[in-house]
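Given next, in structure tokens, is a single chain: the form predicted on its own.
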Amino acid sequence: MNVSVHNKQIQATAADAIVVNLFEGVTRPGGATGAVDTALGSADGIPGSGMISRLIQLGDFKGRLNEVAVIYTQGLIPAPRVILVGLGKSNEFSRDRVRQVSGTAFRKAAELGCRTVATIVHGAGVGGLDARQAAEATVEGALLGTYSYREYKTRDGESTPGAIETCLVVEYDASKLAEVEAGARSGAILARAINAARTLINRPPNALYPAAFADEAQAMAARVGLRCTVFAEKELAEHRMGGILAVGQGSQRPPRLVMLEHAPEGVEGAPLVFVGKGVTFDTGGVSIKPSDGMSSMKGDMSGAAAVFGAMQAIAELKLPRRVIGLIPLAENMPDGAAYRPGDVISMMSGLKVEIISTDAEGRMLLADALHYAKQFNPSGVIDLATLTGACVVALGEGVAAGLFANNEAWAETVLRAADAAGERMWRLPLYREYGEKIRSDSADIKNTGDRNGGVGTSAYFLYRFVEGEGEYPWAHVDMAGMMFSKENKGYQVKGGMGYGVRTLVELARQS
């Protein structure tokens, strides 16, 4: 979809539709829906009389968030359709609404089969945000509600949608247009990123293995201008990754670990670096999981996804920060080679892991990846990865990530990006008794406890590799409940979330 700004009023704008807003109890629209409302009016020219009045008068919409009227124009301005979407109530409005308002009219939009969409900048008026912020999270999510997996659609079915080939946002305030411009332009470069997060995390396994993304890494580095390293088995061994190793060995395809660098030429100081789980496939292991939701496990690499995603999106937007992203993959399958309960893995650290089921696999990719972090002196990491269906049990799916942190001041950093960015994060406690937990009679840490509290253990597993000698601030976020979404709502569509590339670049922007 092609991005552009244009500074006039939205009443005068051709496109197949135009997007205006409502919010909650207003019985008679002001600013630039009052304008639409206007132009629809009767030929009496009575104030509050247009079509949009009507519809607020007769009951027929109350501006209930991402609540849709379409109205047909009869010629009155050029566009043939107005698309009126709610915005809620106005003190519960905020930029994530944003983002859903847009991606529903815009998603209404597409089922009509426009072309050509014009919209206004919600909330850039009476709903009080920054015309900048406000502009971003309007292209955002117009391009978001509007995604489709299509890579293997050999033919389309009726119902699915058409693509929207161009959104125009209309600005008619001149001293806003600059702002609108800017959030307009790194909109579409977040949601883009967002994406191809999305894409990776739909694509099937088959077409999308260790070294498969790790090519997808590299292509997309050097479009956008990121350093990559790509460590394949040769390196891992080399490097002593005895995780990764171990998890990618049942596998025909072989684990990579991928490293990508966003180097602002003159920017110093210590990086940030961000760490994502990327399981392209797992079964489980030798610790078969059950063959019901297991086709759902091609999803286990959404935390490497949201790195990727983020990484891309970093460079695009210039940020003059220092970002390391890491990314181990790997397959896990339960072939002959496999590792197995009651082995013992030598983990980079040193430590040595007891293996007591071989489906806590995650862990032992992200251990290696969190040890690896200790040589940049980071000011702070964060580890993202759909790690435990215990967190799912307690936090919900499509609800919430949970979080762990070593570090008060990088916690309450973490928890403020995901709020600004709108993808919600719950902190959960990383106890010392859960470490108790994995203590092994043979070997210094076991994968695994038992059943109860598996979300902090296997958060405490992952602090053992981030302790001691060169400790930095550290933050874990067991992202299990937002792998996919299975309805088409706001800006979420079926699939692939894209969970966490938000927040991973307002850290780069706040930090």
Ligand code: BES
Given for the second form:
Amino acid sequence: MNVSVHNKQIQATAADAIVVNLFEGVTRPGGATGAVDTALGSADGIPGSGMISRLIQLGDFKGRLNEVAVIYTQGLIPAPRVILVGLGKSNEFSRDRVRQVSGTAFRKAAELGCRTVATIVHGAGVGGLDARQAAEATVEGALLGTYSYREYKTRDGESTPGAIETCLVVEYDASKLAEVEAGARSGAILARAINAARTLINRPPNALYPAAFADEAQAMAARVGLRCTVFAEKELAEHRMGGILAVGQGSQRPPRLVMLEHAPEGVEGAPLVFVGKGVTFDTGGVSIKPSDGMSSMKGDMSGAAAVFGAMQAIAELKLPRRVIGLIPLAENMPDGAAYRPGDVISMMSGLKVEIISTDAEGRMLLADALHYAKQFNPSGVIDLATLTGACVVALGEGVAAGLFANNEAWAETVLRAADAAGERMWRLPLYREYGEKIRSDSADIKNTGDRNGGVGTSAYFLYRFVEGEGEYPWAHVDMAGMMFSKENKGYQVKGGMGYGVRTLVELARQS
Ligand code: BES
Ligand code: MN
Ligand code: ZN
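Switching conditions: you have the form predicted on its own, so give me the form predicted together with the ligand.
Every component of the complex follows; first up is the chain already shown.
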């Protein structure tokens, strides 16, 4: 979808559909929506007498969040359709609601087969949003809400509805134009990065294995100007990354560690480090999972996808901040060569880990990456991982990710970034007792605790590789509940969510 900004009146814009909005409870539309309403009135152009007013008067449109109505304009304006979308209550308005309503409206337009869609900038000047933020969120919503994964759809080519070619962002106030243009540009960069993450999550595990992910990262890095280093088995062994090697050893497709670096010229200072769990498929290994629903474990690299997408966006936005992305990749398979329960693994940090369950593999990958991160003296580290079913039990599917941290200020910073990004995170405690549950009789620690408190013990396991010499402000995000969206809603579409990209970019912008 092409995105461009135009200094025009929306009711005078030629397109297959124009998008306008309405807050809940408004009886007389104002602004751009009012202008469209007036243009859709009886020929004498009396304000408040148009088709949108009529819809409101009849009680057919309330303005509830994500409510949509399509109005056919009968030649009164150049566009044959108006898509009216509800913004919800004005006192609940937010940047995320802009994304949602824009996603809803554009998906409706796509369903109707529209090719060119013009939209106003939702909410500029309302709810504390400036024109740039409002335009960014409007464009993000449009591109995210119309995403669809089509790599393996061979029998319904380009003519299927869903392919909007052109998005016209229309702003009548010339003084806002520069801000709207900047926002539209960054919104498109962000949404494309999130959609790239979604595609990696949706891609089947026979096509996306560790080396394939690394190839994607290398190609992306070359395109946007990131430095990219890939450790294959040889380099992993040289660095004694026992955790990554152990998880990967049961697969025909060997493990990798990808490092992406954004080092803008003339920018000094300690870097941010992002770490993403990249299990391209998680069978559980020898501690094999039940086959019901196992296919969803192709999404067990959603943390890696978030880091990939965020690094892409940060490079394209040219943010003046040093950022390093670390992506440990492995496929967790049962095999004659696989690691087993009872094995003791020597990790890069030197800690010896007794394996209780080979299904607790994500923490093995992350542990080596978190230890590796120490050499960069980072100002802050955040890892994202689809780590535990226990986190999904605690916080729900598609509701929120869990956040752990060893540093109050860094936790606050991350929560603020997540809030600005519209990505839910809920803080959970890193109590010492979780550490006691992973004491081992035969090694330094074991890789699982008992059935209870599984999200806490997994976080504490990671902390054992962060604490001590070279310890940095660290946050761990368990996003196991945020792999896939089950429905089309707002800017979310069924399939990989692309959760985490916006929070990471926000961190690079703010911290
Ligand atoms: N990838 C899974 C966690 C997961 C479960 C993500 C459900 C998304 C949805 C992880 O590798 C795993 O298997 N965790 C185990 C840990 C246990 C063995 C301590 C789990 O949660 O059961
Ligand atoms: Mn697992
Ligand atoms: Zn896993």
